[in-house]
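Given as structure tokens, the chain that follows is alone and in the form predicted on its own.
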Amino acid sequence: MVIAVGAKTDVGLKRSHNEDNLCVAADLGLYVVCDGMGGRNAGEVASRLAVETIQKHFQAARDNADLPLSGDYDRQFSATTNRLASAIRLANHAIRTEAKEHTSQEGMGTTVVSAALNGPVLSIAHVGDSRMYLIRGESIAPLTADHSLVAEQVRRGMLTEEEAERSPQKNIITRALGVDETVDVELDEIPLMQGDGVLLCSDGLTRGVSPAQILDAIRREKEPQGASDRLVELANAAGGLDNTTVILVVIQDMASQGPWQRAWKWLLS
């Protein structure tokens, strides 16, 4: 399978510094952003704990298939995406113990959202309100839902949809890497196709930019760095009130030896 992939961070018109950390590991086929929370630039830490801690763990596990899981394996998902959620709560351990380390960043956390692929199959994991998008054909739709106060007031049936965007609680999360000695971590996979698009994104850019427009500045751009800028110029547009991460991976059919926009005629049509 051969793939394309964009990526970018930024750190918004409102922020001193960015504490959004991102891994881009096509060797390994492993994608992860996370956005920190915490005081005195703690949230920087934490995310970057984060992403060196997994990617360390695949590249470890990759050397070594028979490197131990941390936490139980859950035979519904396949073992890439276990060796992810192995990752995560490897990351979670690795924060609370720099935390207790270093009294300064006590209280710190991040969420994150990271992929895996293994051949056609893309392994889902994450922790917070980061997002991840399939981007197929002319639409976009929700691989993650939010763990996040008015998400769960919504499918609950509490708020609507528009009640939950205006909600002063908007921004409280429910779930974080740090906070707890264990971390409940959501999985998925599901099969990809060629052509599908994949976007993993930080709330800095779903803050102020609607799937419709994230779905329209990539049908625009014609390959997925372009995107990715263009997405961040969007989230800034809107105000930039938070630092904004991206990562836009596109599947390109092995057997397409051509330019791999080919891939994308349906986005470019």
Contents of the next structure:
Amino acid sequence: MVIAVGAKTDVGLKRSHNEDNLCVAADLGLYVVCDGMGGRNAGEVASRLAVETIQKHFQAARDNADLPLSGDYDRQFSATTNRLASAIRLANHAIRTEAKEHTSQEGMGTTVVSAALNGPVLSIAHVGDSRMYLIRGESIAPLTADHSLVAEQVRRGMLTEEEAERSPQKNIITRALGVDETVDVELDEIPLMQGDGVLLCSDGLTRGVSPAQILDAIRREKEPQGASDRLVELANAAGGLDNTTVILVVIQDMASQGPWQRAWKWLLS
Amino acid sequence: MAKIFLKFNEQVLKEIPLEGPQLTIGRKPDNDLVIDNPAVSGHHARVVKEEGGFFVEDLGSTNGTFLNDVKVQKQKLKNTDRVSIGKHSLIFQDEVAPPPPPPPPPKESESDKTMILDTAKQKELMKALGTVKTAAVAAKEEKVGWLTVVTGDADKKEYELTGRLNVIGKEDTATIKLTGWLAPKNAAMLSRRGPAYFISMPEGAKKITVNDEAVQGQRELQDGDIIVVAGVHFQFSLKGPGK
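Can you swap the form predicted on its own for the form predicted together with the partner chain?
Then the entire complex follows, led off by the chain already shown.
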């Protein structure tokens, strides 16, 4: 399978710190975006701890297939998806432990959106309002539903999407890492197809840039890195109120190449 | 509890809780609040509790009752209203303490800062929002897809598709395990999106057909569809859970 990845994080125009963190570990098939929050620099600490903990757990699981899971195994999902949930639960624990040791970091937290690729299967896990989108052909579709107050209100039919966009409460999230002893991680998995793009982003992008604009930018740029840079530019052009982080993973060739195919390609080149 | 503060020359003389259905005010001693002053009539006015709140009512006084400097007959009282009777004033304080002033608007760069609801607040809010079916509960009520083997080699006769993603193939993790000698590792994938099921073929997989039509990319399955994957014939059906 051939994939191409672009990633970019930017402080934006109004903030002094970048509290977002990301992880691109193509060897593990792991991609993570975290948007931290909390006083002083605690938001940065929380989001960094989260990406580091998740990546470490994946590395450890690659080296040891019997590595225990944190939390129960959900039979609805594959082993990789369960591993992702486990890693996020550990990240929650790591943040809480750190916050207990340093009073200045009390109350810090972070969102997380993460993708793990295992062959053609995309594992999806998220907590909070960082999002994932699937770009397939000429369409863009959300793969996650925000854990935010306004999103809950939309789901209950109390607000329309447009009202939610304008709501002063749109920055209130209902789930995050670091808040509670346990964390409810929302999971999903889908089969990917050749040419699919998977976008992970913090709310700095989605606050100012519509899905249609995102799709347009990705379709115009040839390479995922160029598209990632462009998306951050768009977020800043829309005000740059928040930190913006994007990871774009594009499935360029789905086929796993056997030795004969590789030989054939080599002969042709 | 709502209260009346009796003031004279900006001095609070008395604090009267509004307990009963009414509070009569006048010069005569049979009033609830006696103001011994020649400018005050014998039975001057009263504060009465009615549906919707407290009202001040003039009882035909000689010099009149004024609410915030306007002469009134009967008028509803708002928090901090001032009722003037002669040279005395009555300040009305409503039942609920006034809400604390809203926090000053945060600086521009802070206004978009993400906030987390703590657990207690969250539960409270969710309660206030009312309940919706959680995905798990909704899923229980939804129909579940089943695959029944019509002809061909597989490890079972029937499969309940409870997982989000079900692989048909020879690989160990496949839900629907093909046992034929030449069966591919991953021949097809069935994914569940809400109540719907889709079949898709992994890149490089051999042909899959649904009702004799070759699948391109992915296709939504309907109750009764006949699926052929790597020579094995399945029938897809939607049933209530556990049936």
